[in-house]
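Encoded as structure tokens, the following chain is the form predicted on its own, with no partner shown.
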Amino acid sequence: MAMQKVTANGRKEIRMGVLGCGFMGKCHANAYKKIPYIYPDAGVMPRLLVLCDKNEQIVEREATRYGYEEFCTDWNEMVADERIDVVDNCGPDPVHPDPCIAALENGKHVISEKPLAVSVDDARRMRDAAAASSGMAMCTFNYRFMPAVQMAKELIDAGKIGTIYQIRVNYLQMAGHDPSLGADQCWYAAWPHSGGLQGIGSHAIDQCRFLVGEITSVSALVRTFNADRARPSAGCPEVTSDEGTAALLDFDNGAIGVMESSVVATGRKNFLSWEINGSKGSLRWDLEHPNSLFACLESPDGPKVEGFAEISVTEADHTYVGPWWPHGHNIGWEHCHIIEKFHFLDTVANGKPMNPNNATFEDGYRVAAIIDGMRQSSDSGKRIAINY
């Protein structure tokens, strides 16, 4: 047989314009490059058309590295480009609102990294723009797409742990544990200075909402332990770069929660964890053991409660696992980003309803409102009701 040219074979091309070529820009580009061969039956073909960042030398280098066809330094030019189907905003937190809103007003589909915005007012503007747009919008809360987290949600929704009583959730890192490190050496205190609660606490809050329910009030302490790092956030001077948060959460279903976020937790590199206790059982999970869900459930023979058992969520029939590797082969942090982006682009390409596990701009706004409530509580010493 003579050699033949490979064709797209009917795959639907989705032309991407991505803002930001740092850590998350790299992560998202990786996802788009892997979608076609992990999900061949969906017929989705992301095309890395334009990469945008303000530094011309850097963006040209990274566009070449990641395989983009073009680059630019003005996001206004990119969001107005009629060729682009999806605008993906991986820029710094204060640069989320205006480009996303402009893209939505131009009818683009939009992906925004979390947090949706530094201020709750900006997050509300983004939520409203998404509601008014013909385009769809997703906020990147990627941990929803870890197969073990999805199994937990399925067990909860099926009533397997009964009435939920409590959740304890933590997101801990050690980025700023050393007091000798300057602000520019700590990601949460470097520009735009938006802090640990925005950067990682937002994920912990989203896990609470995703798994347990809506949060109705908070009591919180938000602290910066190294005063020289408490710099006002760019574009939102009432927010400073915090380092630790401890909060009590009240849920609309009667459950209560305890949440911690820390970027000074010595020894913790990237530790997201939660435990949920219910009337029939309990579940726990952490990011250092991402493929394992620990479950304590009633025996099928009666009300006797067994101890925690480790479930390896790596079988082909587990949600989100099938397209990947043979059973028992682990997946990790990058994979939940790929899974998340695929489901959004599958919606765009094939006219499907948005996957209910994809976080919307409404979800992003509600997380911003909860963070705002935590800051108000810390400043006032009072419990704050969350009004959406």
Ligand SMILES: NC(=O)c1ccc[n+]([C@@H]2O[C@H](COP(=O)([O-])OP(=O)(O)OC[C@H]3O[C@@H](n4cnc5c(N)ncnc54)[C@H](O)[C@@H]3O)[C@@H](O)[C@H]2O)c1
Contents of the next structure:
Amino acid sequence: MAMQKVTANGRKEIRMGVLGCGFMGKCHANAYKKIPYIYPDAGVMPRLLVLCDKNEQIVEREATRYGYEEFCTDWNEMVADERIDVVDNCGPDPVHPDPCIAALENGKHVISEKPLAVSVDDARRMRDAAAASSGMAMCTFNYRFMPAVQMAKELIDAGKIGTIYQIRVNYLQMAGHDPSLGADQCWYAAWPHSGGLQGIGSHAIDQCRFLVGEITSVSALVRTFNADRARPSAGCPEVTSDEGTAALLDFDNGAIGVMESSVVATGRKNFLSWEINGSKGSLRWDLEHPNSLFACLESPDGPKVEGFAEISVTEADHTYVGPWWPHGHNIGWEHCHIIEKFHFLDTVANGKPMNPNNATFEDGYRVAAIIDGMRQSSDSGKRIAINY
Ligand SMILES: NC(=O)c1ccc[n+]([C@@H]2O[C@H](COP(=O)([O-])OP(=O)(O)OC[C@H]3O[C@@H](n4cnc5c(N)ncnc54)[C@H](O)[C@@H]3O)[C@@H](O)[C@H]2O)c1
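Cool, the form predicted on its own is there; where's the form predicted together with the ligand?
Now the full complex is given, and it begins with the chain already shown.
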């Protein structure tokens, strides 16, 4: 047979415009490159068309590195480009609202990194723009797509742990534990980042909403231990670089919860964990053991053999695992981003309704409202009802 040209093989090309080529720009580009060969039958072919980054020193180099066809430094140009189907905002938190809203107004599909916005007002504007747009919009709450987290959701939805009583959730890192570090050495402290609660607490709140239910009120302490690092955030001067949050949560279904986020948790590199207790069973999971769900479920042999058992969520018939590796060949943090982006692009390419596990801008807004409530509670010493 003569040499043949490889074609898109019937797959729908999705032309991407990505804002930002830092940590998340790399992570998302990695996802787009892997989607065609991990999901070969899905009809999705992301095309890295434009990379936009305001940093002129690196944007061309990074566009070449990832295989983008074009680059620019002004996001206004990118969101107006008629060739682009999906705008993916991997810029810093304060740079989420304006480009996302402009892209939605231009009818594009939009992905925004979390937190949706620094202020709840901006998050509401983004939510409203998404509701008014013909484009679909996703907020990147990627941990929903860890197979073990998904299995927990399926067990909860099937009633396997009964009525949920309590959740305790932690997202802990150590970036700022050493007081001698300057603001520019702590990812959460220097502009344009917006503190530990927004940066990682937002993920913990999303896990609570995803797994347990809607949060109706909060009581919280939000603290900055190293005050000399606190810098006002652009566009939201009242938010400085908080380092630790301890919060009580009340859910609409009667459950209660405790949430901690910390960027001064000495020894913790990137520890997201939760335990959920229900009337018939309990579940726990953590990001340092991402493939394992620890489950205490009712046993037909009675209470004598009940206790937490470790389930390796790596079987081909476990949700999201099939396209990956044989059982026991674990996946990690990178993969939940790939799985998440795939499900959004599958929706776009194949005209499907938004996948219910993809977080919407409504979800992003609600997390912002809860964070706002936590700040209000910390400032006032009062429990705050969250009105969405
Ligand atoms: N979901 C996750 O797992 C996860 C993890 C880390 C960060 N994040 C979020 O991702 C976002 C990006 O974080 P990061 O760590 O990649 O940041 P980063 O600082 O590494 O990269 C941000 C990039 O955006 C560029 N940029 C800044 N302002 C711009 C503008 N106006 N126009 C164009 N480019 C601009 C910067 O030059 C930089 O290259 C943040 O919102 C952060 O909270 C999410």
